[in-house]
Amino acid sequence: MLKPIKLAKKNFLSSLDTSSEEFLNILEIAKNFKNKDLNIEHKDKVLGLIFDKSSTRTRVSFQVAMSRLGGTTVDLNPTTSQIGRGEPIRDTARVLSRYCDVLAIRTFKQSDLEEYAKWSSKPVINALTDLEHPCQALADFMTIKEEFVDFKNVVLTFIGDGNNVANSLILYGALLDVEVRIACPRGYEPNELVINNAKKMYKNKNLLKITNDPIPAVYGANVLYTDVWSSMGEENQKEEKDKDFLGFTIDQSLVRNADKDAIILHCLPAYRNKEITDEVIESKKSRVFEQAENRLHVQQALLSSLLI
């Protein structure tokens, strides 16, 4: 019988926190949850959500995932708890880990997430930081695997800001030796430390390509992926970034340069006719809503792997 592999690392703070075997096991468990071929119960387990950033898919998918495992969720809104009044993370983490069995944290600084993990006696999950979005990347690669069966010869092109999503895609690409191309305007490249870590992991370092021209980046690509140009907390940069990202919209003319069987991904929310056209997101090539659904299944599998 298929079983989750207990993760060697206690926490899931980064895409670097799983081995390739653990990663593929999470995807297989998620697939079986999705097909209703697997039933795992973590009755009476409690997931604590600490979200400093607003959320739709991450919040709901974690709550539903925990519910399907037979557990419950406590939503700790900073505006209605002591967290928002400046209580030290070390105090919050030590108290909550006596109440909860696992914590999912969505915040700005990666260092704050790491501080929670340092003081918590229970597993901590990165539900998004400014540096990484590893839960999203799990769902992305599950969606790719559903389409192409495995990752052999897959070319993934991300067009847009070299943000937290791009960083996690790069790291999982390195783990799986998948060709990842990032096309972004000059000055918006992914985190340099992430790029260096990925190059150390890649068997073939030429599989990671960073470019400032989206057109050659999409040639022959199997997956075209984009995200909003201005992330949460960057509202004051919106006008400037809109100008800088002109020419980086995924539209039909760009899609035509990709592989004929290419699929389209977007982690949502989408600003239609900005980073992606309405026509493309609603096209037969789009897997955007399958991708969104897969957030639920991979997080159910991740929780199962952490709660063993």
Ligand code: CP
Contents of the next structure:
Amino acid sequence: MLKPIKLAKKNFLSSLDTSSEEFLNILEIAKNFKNKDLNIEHKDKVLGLIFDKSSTRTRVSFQVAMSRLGGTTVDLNPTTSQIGRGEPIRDTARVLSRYCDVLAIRTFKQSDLEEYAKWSSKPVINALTDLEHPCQALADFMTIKEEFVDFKNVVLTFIGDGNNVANSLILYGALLDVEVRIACPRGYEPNELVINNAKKMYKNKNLLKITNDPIPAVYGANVLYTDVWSSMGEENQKEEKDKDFLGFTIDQSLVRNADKDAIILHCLPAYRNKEITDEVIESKKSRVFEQAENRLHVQQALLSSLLI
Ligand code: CP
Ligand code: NVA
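Same protein, different state: after the form predicted alone, show the form predicted in complex with the ligand.
Let us now look at the entire complex, which starts with that chain.
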């Protein structure tokens, strides 16, 4: 019978934190949750949500996931807790992990997330940092698998900012040996450490391509993916980035250069007619709402694998 595998690592802070076996198990469990073929109970378990940045999908999908497992959630943010007053992370983490069974944290610095994980006696999940968004990438790969059955010969092209979402996609691409092409303006390349880690993991090092030209990057691609040009915390760079990213919009002419059966992904929220046109996001090729739905299923599977 299909069962969650207890993750070898205590925390899920990065796409680096699961082996390929654990990753594929999470996707399989998620698929079974989605099809209502699996029922796992973590009755009375409590998930603490600490969100220093806004969220719609991540917060609500974690709340619903926990409720489907028979558990509950506590939702904290800097204004309603002592976190905004500057209580040290090491104190917050030690206290909350005495009340909660698992914590999901959305914050700015990856090092702050790591500090929570260091002091928490319970598992900590990355619900987005400036560096990574691994829960999103789990849902993205689930969506890709639903479409293409397996990852063999899949080419994933990400067009836009080499940001948290791009970093997590690269690391899972490396884990699975999936071709990942990142097309970004000069100066907006993904994190160097992430690229180096990915290169160490890829069996075929040529499968990771970083370019400043979106047109060749989409040739033959099966998945076209984009995200906002200015992430949360970068609001003051918006004007400059809007100029720097001209030519990096996923529009119909770019889509025509991809594989004829290519799908379109966006983690949402989207700025229509900036990083993606309204026409493309609403087109038949778009899987953005399946992708958003899959956040729920993969996180329910992830929680099941951490709470065993
Ligand atoms: N994609 C994503 O993480 O969305 P939210 O910011 O709404 O959680
Ligand atoms: N890169 C975006 C993702 C939002 C889900 C951000 O960090 O704001």
